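Encoded as structure tokens, the following chain is the form predicted alone, with no partner shown.
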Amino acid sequence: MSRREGSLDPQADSSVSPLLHLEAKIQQTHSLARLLTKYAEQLLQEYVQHQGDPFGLPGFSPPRPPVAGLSAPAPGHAGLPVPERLRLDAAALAVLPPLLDVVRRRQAELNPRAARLLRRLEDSARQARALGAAVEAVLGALGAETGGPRPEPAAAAAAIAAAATGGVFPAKVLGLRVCSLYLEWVSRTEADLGQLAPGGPA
């Protein structure tokens, strides 16, 4: 029946089909990143169990160092058009990956007996890559250029993994940071979505 109803207005068939795949794409995206949010606020808690005192401590607070090539999202992030948001976010979640893997490996080196961690942070950094790709391909769908300048990845990760040998405390304040960036990122990634996934925001 539905094969008739599709010959009987083949134009509009034409049109709501990308429509529909449009919105599936927003949506399996915007679910990707609600899971990985959760990922992610795991991978953070583990991370500090996992620093000795005075991580985790109550009252402690971390510094909050540089990390070359990312930020965290800009105070006026939300009040950008979405497509820019979504460049931006797709931009972070690059060079996170690289970022990820630096932390694992002087992690290895720390806390060598922290399989679950070190796990968390391998599967963190390919999450990473899969969510980008995702938005990525979002803004395809939409239209929107993805190109523009971008923070090398390489490197960024070259950056960190140098300013990672700089002593325990350090590093591991450095791979706090890397853990809290990349919660930062997905969240916002998965907040951007939500205003484009059908039953949100306009």
Given for the second form:
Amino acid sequence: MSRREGSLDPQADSSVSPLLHLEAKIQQTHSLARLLTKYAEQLLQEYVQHQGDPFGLPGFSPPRPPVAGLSAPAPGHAGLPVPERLRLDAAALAVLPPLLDVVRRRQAELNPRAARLLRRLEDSARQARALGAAVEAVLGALGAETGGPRPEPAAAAAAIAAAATGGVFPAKVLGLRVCSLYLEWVSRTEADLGQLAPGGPA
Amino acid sequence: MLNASTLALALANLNGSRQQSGDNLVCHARDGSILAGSCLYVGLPPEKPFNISCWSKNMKDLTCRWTPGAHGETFLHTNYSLKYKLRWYGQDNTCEEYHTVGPHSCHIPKDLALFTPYEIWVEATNRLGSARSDVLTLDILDVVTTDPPPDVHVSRVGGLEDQLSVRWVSPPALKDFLFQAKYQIRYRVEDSVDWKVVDDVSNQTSCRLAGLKPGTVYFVQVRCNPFGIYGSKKAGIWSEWSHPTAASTPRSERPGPGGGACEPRGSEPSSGPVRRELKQFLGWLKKHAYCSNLSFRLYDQWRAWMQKSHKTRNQHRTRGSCPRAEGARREVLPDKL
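What does the same protein look like in the form predicted in complex with its partner chain, given that the last one was the form predicted alone?
Below is the entire complex, every chain and molecule, led by the chain shown above.
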């Protein structure tokens, strides 16, 4: 991005102002992502506490069941152009809210007295939605399109809901997977926005 | 460690599950990776709930609470359901509003009949079994309580330094049904935790506390027992105490006696060593000295006058001596009887 300096030309002013606006927007979204990364860490901690040992124990290596419509950030993600990374971040953040809702509903049956966990799951769904919308706004302001076909969030949620109604242990493992993916994508988004924020490499 | 051909195993001496979602049973491969898992729920079947008690607020509803079985902790999610039915007819009903006054309570808000007995019981159920409490039979009219008396006012009684007057209103919600009521008053000194209770305050809405310490702030509360609904002779259930109302007795030069009882308006006081002695003295005077007009009322008036004249004397002492004060002093009876 470049700036024009020292001009009183109104046209010049009108081009400076959108840039400043975009910068502010990127900064805000980056701050939001940083905050939600912290919340996602707390959610994961709270989640494992309520599932019982060996969840949360060092060396616990549960299976990582596939989650329909959502996978972890690819190893090559950091090597992609920033707009492409943000597109992938936005797509993942759009799929996460209904998945977190499914986990919350199952946890409400398994841990009905875990009020704080249930509240964190509910808040996380809303926060993911908000961050996803903010990232899409940044992409729109950058003139980048939001990308090709995405899996329908509802379809992904239906698939995971079916899996979650199985045994209790598989449901616990699946919930752990969703909370881990949420943390991975939110922290990925924070890193990607950091590339665009003032002081970042871009 | 199990071998490849093991198809079953037994786990003995398990402790109760530590979390609601059950304990995890996990099968590991040799390399530590998880092959499969399941959840165990280790606990106890519920024991019989007991100690059911119920009360009705102003005959409009019914709230019940109970104690869960002998040990309480089943380590499993246990559902408690309060059931009720009319004794002579009708179907079983289930209470729906739980945890209203604690974890083991339920509130039935409406559609309750009067003058007919209800049967009430609690069923406890979990994955390992169920248990049912004994049946409690009651008529709503026998378990009525009410809100505390509203508008409690505490005020001084003229200049009397050891008395306070307490007034209140009978609970308005029961005004059409309540022909009698019992009240209790309790009071304490501001910086004390010990309440004194005045018990025998039946069916009146005012009372005078006597024998109090002068120049002292008192907190006063009143509660009501709505016995006498529709003319019944059975006691109801005491209401909560009203919010504390504070008032202070007037200051005095002399230390007060420190405690006393309620004096209903217009009647003789019943306790306190000074007043007992005075009663005896007045009785003797009437017999031997033909002082038929002497009474406690006159005594109270004298005390109020004494206080005034003490104050006047003290004011004049700070300013200088006053012949009038000396003259007044000569007319005053001795402080001590």
